[in-house]
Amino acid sequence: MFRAAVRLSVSGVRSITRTQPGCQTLLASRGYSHGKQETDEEFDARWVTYFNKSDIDAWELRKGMNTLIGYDLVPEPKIVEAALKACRRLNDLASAIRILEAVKDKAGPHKEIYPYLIQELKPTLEELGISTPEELGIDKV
């Protein structure tokens, strides 16, 4: 039995030597893209088309928001104001609060962003009819 294991591993070890000979050289090469770069409008208007898809389910948008918020960007007031029409016509309250909300996160440090925001977006929340995470004084949580 130690013999046939022997011979079995010597064999193995010759088909492994055997295996092309020379060797082969390996280069170096960059993945880097060479793809058209998108401009800022066609970014914009991307999103906003992909919000403004008549059959558009919540789950669409639930992941097109964190596809957005996953961005090192605030949306444009443009781009929110879709995605805000987009839960009127699912009829979701909740996911348009927490789109406000995760702008203003998303804001971050620069205080001057979201007051900017919401008085773009003013006049659609006011024909929307969906009141800013401050009006509903859950902010201060």
The other form holds:
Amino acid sequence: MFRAAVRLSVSGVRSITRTQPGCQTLLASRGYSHGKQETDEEFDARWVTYFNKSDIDAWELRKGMNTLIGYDLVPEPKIVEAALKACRRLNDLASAIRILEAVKDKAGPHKEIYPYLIQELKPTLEELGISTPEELGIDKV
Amino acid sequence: MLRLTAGRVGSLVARRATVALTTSSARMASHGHEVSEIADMSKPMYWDRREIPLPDKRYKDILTPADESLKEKEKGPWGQLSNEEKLALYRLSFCKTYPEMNQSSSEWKTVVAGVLYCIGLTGLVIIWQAAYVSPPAPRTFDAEWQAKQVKRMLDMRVSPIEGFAAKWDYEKGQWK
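Having seen the form predicted on its own, the form predicted in complex with the partner chain:
Below is the entire complex, every chain and molecule, led by the chain shown above.
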């Protein structure tokens, strides 16, 4: 849902023509018109599976996160949760905090997305002991 | 006519090669610590970029023993780390936070000021040029000549229907 909000306002005509108002399943905007279009659920599932790999290594985490942030969307809470758990397996707290900063930055002018994300991630953050950038005071310059 | 023999060319090339090889060491010897470090772009680099949240390498390469022990503590439950320790871990891996990265600067004011200054300077140069460099205007620019020219054009009936002479009232002898 928030991906649609971001896409409608930020992207160009392409995304507006692809989305169907009132419809829950939206089409991922890709460059080609042929071939099967991936649904939002498939996209999310693919990324959750990627980060859930039990023996994920640091490079794969970095590659995954940098690629994900490159997309024109804010990742769903379940993807961020999987990424944070991957950070835990890699004993990397700094990256976990960086991921939270990055998704907040991705939301851009849509200030309501990040609080929603943190609200959804609260159980995971408490379980893993990750402080948000706000708690550490690095959300301001 | 200079003719470079093969031997001469060879010695020239060799001399230039040795100059290139010794340049860096000579530079370092003569300038000491003033030479800036050139980043080795064949190795993973660190960047602070919005679109690359996790750069290829950690920010701090060399860890003090205190940092090492903090890294060991990171392997345990993160709830046991204090906020200062968490911040220290963040700063080990990253240089700037996202807000620090994104902050705007006042550089544009300097740029605009510089541009206006250069334009102003150029303006002064042009004024000086007009006063001291340009030759005197041709005589056809004199007011008297111009008046005679206009009279001649009116007598010739230049553009009498819609243009020049059409705007002159020949009965009253003045512009319409």
